[in-house]
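Next up: just one chain, as C-alpha cells, the form predicted alone.
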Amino acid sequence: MEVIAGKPSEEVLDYLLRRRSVKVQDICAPGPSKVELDRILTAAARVPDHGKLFPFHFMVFEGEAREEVGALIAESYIKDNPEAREDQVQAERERFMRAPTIVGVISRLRPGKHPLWEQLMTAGAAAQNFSLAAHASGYGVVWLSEWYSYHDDVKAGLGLDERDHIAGFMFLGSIKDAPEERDRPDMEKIVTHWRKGMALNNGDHYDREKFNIPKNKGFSA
C-alpha cells in the first residue's frame, strides 16, 4: 500500500473543519457491517506512536454483549449505590444499549524508555482517528468516558487489569437527526506566534472558576 504525506485534499481539510459529534440520543441502529467496522478500526490504528509501541487496544461489544456490560455496570453501581432506586439502576444496565455498536479504545501500558504519557496520548489519537473514520463512513458517533470507565470492578470485569486506562468509549451508529453546531474555542485566544518575554494566549479566558484541575483518574504508573 502507498503511503502519503503532504498530498494536498480539500476534502480533507474541509471534512476536519466541519465534524461534529452526534448526541448518544440521537444515534441509532443500523451499526457498521463487520467490513467497514474493521475498515474504521484499521483507520483508528494509524497513529503517531513513539517507539511503535502500540500501546493500545480496542473492544467491541454489540448484539448480546451489550447486555453482559450493562449488567455489570448495574452490578458495580449497586455495590457503591445500594438504597439506589430500581429506575436508577435500569438506567445504569442499559447504557450500552444506546447505540448498535460501542467500541473501547483502550490504552495498554508498555514497558520501554518512552514516557507514559506519550503511550497514552497515541490512545487518544487512535480514538480520535475512530471519530474521524466512523464519520467518514457515514455514521454518528461520540466519544464518552462516564463514570464507569474509572471503576475497578468495571475494568476487572471487562478482563482489563492495572495496565489499562479506558481512554473512551465509541458509540457508533445511524444518525437520527443532524446535530447543531456547537461553541468552538476563538483561536486568537489559544494561538501564540512565540516570541521570548511575550504574554501567551493559552485559554485562560475558558477557565471555570466552579471546576477543580481534574485528578489522574485511573492513572498509575
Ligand SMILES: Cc1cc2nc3c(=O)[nH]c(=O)nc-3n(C[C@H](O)[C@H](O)[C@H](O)COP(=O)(O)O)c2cc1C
Contents of the next structure:
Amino acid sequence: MEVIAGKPSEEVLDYLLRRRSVKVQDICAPGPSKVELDRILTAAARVPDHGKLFPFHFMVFEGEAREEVGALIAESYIKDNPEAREDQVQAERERFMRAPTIVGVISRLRPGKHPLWEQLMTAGAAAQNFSLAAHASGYGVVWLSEWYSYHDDVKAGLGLDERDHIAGFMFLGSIKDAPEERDRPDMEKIVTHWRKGMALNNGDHYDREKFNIPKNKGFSA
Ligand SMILES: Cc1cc2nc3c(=O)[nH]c(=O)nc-3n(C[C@H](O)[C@H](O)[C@H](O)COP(=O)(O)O)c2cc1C
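How about the form predicted together with the named molecule, since we already have the form predicted alone?
Time for the whole complex; same chain goes first.
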C-alpha cells in the first residue's frame, strides 16, 4: 500500500479544527454499515505503537448484544445499589440502547520492556482515530466511559481481565441534532516555545497530596 505523510489537505485540517463530539441523546439509527464500520476500525487501528505490540482491541456491540450488556450493567448497578428504584435500574439497562453501534476500545497490556503508559496512550490514540474516522464517514460519535467501564463485574462479564483497561465506549450513529461549540483551551496557556527557565511548572503550585501520582515512571513492570 502506498502510504501518505505530509500531504497537504485543507479538508482534514478544517475537520480537526472544527470537530465536535455529539451528545449521546442526539445519536439515532442507522449506524454504519458493515463495510463502513470495517473501514472505520481499520483507520482506528492505524496508530503509532511503540514496539508494534497492538496493545488494543475493539469490541463491537450491535443489535441484541447491546441488550445483553445492558443487563450486565443493570445487574452490577443493583449489586452496588440494592435500594435502587426500578426507573433507575431501567435507565442503566438502556445505556447501550442509546446508539445503534457501540465500540469498546480496550487497552490490553502486553508484557515486555515497553512502558505500560505508552501502551495505554496507544489505545487512546486508537479511540481518537476511531472518532475521527467515524466523523469522516458521516456519523456522529461520542467517547464515553461512565461508571461501568471501571466496574470489575462488568469488565469480567465482557470477558476482560486485569490486563485490560476500557479506554472508552464509542457511541456512534446518525445525528439527530447538530452539536454546538464548547470551551476550548487558551492556546497561550498550553503552548510554550521552550527556552531555559521557561519550564511548564513555573509558578504553577500544586498540592501533591491531591494527586495519586504513580511512583513507577512509565508504569513499567
Ligand atoms: C477517556 C474519556 C472518557 C470520557 N467519558 C465521558 C463520560 O463518561 N461522560 C461524558 O459526558 N463525557 C465523557 N468524555 C468526554 C466526551 O467524550 C467529549 O470529549 C466531550 O464531551 C467534549 O467534546 P469534544 O469531543 O467535542 O471536544 C470522555 C472523554 C474521554 C477522552
